[in-house]
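Below, in structure tokens: the form predicted on its own, a single chain.
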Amino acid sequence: MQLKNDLTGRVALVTAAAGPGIGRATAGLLAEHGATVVLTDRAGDRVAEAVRDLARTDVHGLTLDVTDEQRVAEVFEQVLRDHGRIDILVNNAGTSLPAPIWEISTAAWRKVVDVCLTGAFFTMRAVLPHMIARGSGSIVNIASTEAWTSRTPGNTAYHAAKAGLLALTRSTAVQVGPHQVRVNCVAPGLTPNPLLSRVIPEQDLREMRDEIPLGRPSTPEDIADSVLFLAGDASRSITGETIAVCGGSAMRP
């Protein structure tokens, strides 16, 4: 009997997956469960390093800036040429440039929204005709509990972009549901990585840790486990939903 998290024979594309965080953990976990994984990142050297680190599994790498509309189309065309199908898309790319709203430059606002929201639109638009034609597929967008809590001070553009990603997910799920394509979100809470302290003051990080009922921040592996669930057949009746992986810090009714 095939396990419901067995992804053998499926092809997954994961964006922003070369760094030491959620994307890398997700790419590795999907590959461990049998998927052929194409991980992408803006930096070619990081892509090559990530592929080497995951060499025991069927992992491939491509450079991709999700804000580059033409490059997004090229990457998806190449994956289809090389592997013949795309069954799973994980939109992990994100960035943040915190500042009070009256101090946010137009360039900073556009960069955050372009990476966190428009990039997901580009990738979904590129893959959906293929998934619709096949009559199957799973898209998992990495949002954030910040979409509804706005917990980190001055992170306005990020809050707005991640809230928009939730709405994009729901709207798309309704449109593609009749074609048996599912679209869901995972919303991480505090998930430490080496880059986090660059954008969130240490005092705020300590306060956020103290607010977690389970008593610890999430790890990239915690997030990857939820992505695996949504990518595979165990979640076959779930679409348009958001799973918060936050240790209980952002409970909702």
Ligand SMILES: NC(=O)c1ccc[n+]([C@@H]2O[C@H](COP(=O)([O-])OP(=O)(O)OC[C@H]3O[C@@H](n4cnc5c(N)ncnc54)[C@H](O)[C@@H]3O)[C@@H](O)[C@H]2O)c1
The other form holds:
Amino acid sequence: MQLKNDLTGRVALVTAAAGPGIGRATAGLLAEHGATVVLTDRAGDRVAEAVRDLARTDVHGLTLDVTDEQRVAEVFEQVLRDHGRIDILVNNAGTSLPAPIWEISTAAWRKVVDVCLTGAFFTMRAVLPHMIARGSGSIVNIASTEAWTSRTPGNTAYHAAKAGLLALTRSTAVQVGPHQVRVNCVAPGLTPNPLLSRVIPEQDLREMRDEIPLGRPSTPEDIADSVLFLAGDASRSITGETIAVCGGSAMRP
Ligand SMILES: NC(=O)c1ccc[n+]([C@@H]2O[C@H](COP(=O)([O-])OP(=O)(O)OC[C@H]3O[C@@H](n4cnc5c(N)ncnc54)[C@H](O)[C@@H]3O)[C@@H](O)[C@H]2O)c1
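Would you generate the structure of this protein in the form predicted together with the ligand, following the form predicted on its own above?
All chains and molecules follow, beginning with the one already shown.
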């Protein structure tokens, strides 16, 4: 019997997967469940290190800055040449440059929107013709509960871009559903990693932790488990949906 989260024979591409957080945990979990994983990140040196780290599984690395339209097209062409198919795309890239809205430079605004929102548009545009032609595929976009709570101070561009990512997901899901391609979001709440305290002040992090009903922040592995669910056949009737993985800190009706 094949388990519904067995990804044997499937090819997954994960963006921003060489850091210390959700991307790498997701790449590792998909690979552990049998997928051939193409781990990408804009930081080429860290890609090599992350691939070494996951070497006991079928993981391959490529340098990819998701804001580089030309490079996105090249990478998807290369993966299709090398592996013949792409079944799963995880858009994990995100960044934030917090500042009071009246002080945000145009360059900072554009950078955050480019990484969090336009990058996902570039990758989905690149992979969808292939998924539509094959009549299958699952795309998981990593949004944030901040898309609707707008909690962290000064993260306006991030809030707007992540809310845009929810809408991009739904809009795409409607269009590609008839081709049996699914598009969903995972919206993490606070998910600490060594880089996070550089962008969110310690006091804010403490307050966010205190407000989590389950009493602890999520781990990258908690988020990866939901991505695995949405990537595989267990979620076969779910599309255009957002799963919040936040210990109950951002409940919605
Ligand atoms: N950590 C959290 O608390 C949290 C909460 C909600 C949502 N998220 C979202 O989860 C995702 C993962 O965040 P994380 O904190 O776990 O870090 P992560 O380790 O998964 O990602 C960091 C990596 O992103 C890469 N990256 C940044 N810009 C890129 C670009 N333009 N192209 C390709 N790679 C790029 C970096 O090189 C780094 O290796 C992001 O989309 C983030 O917005 C995180």
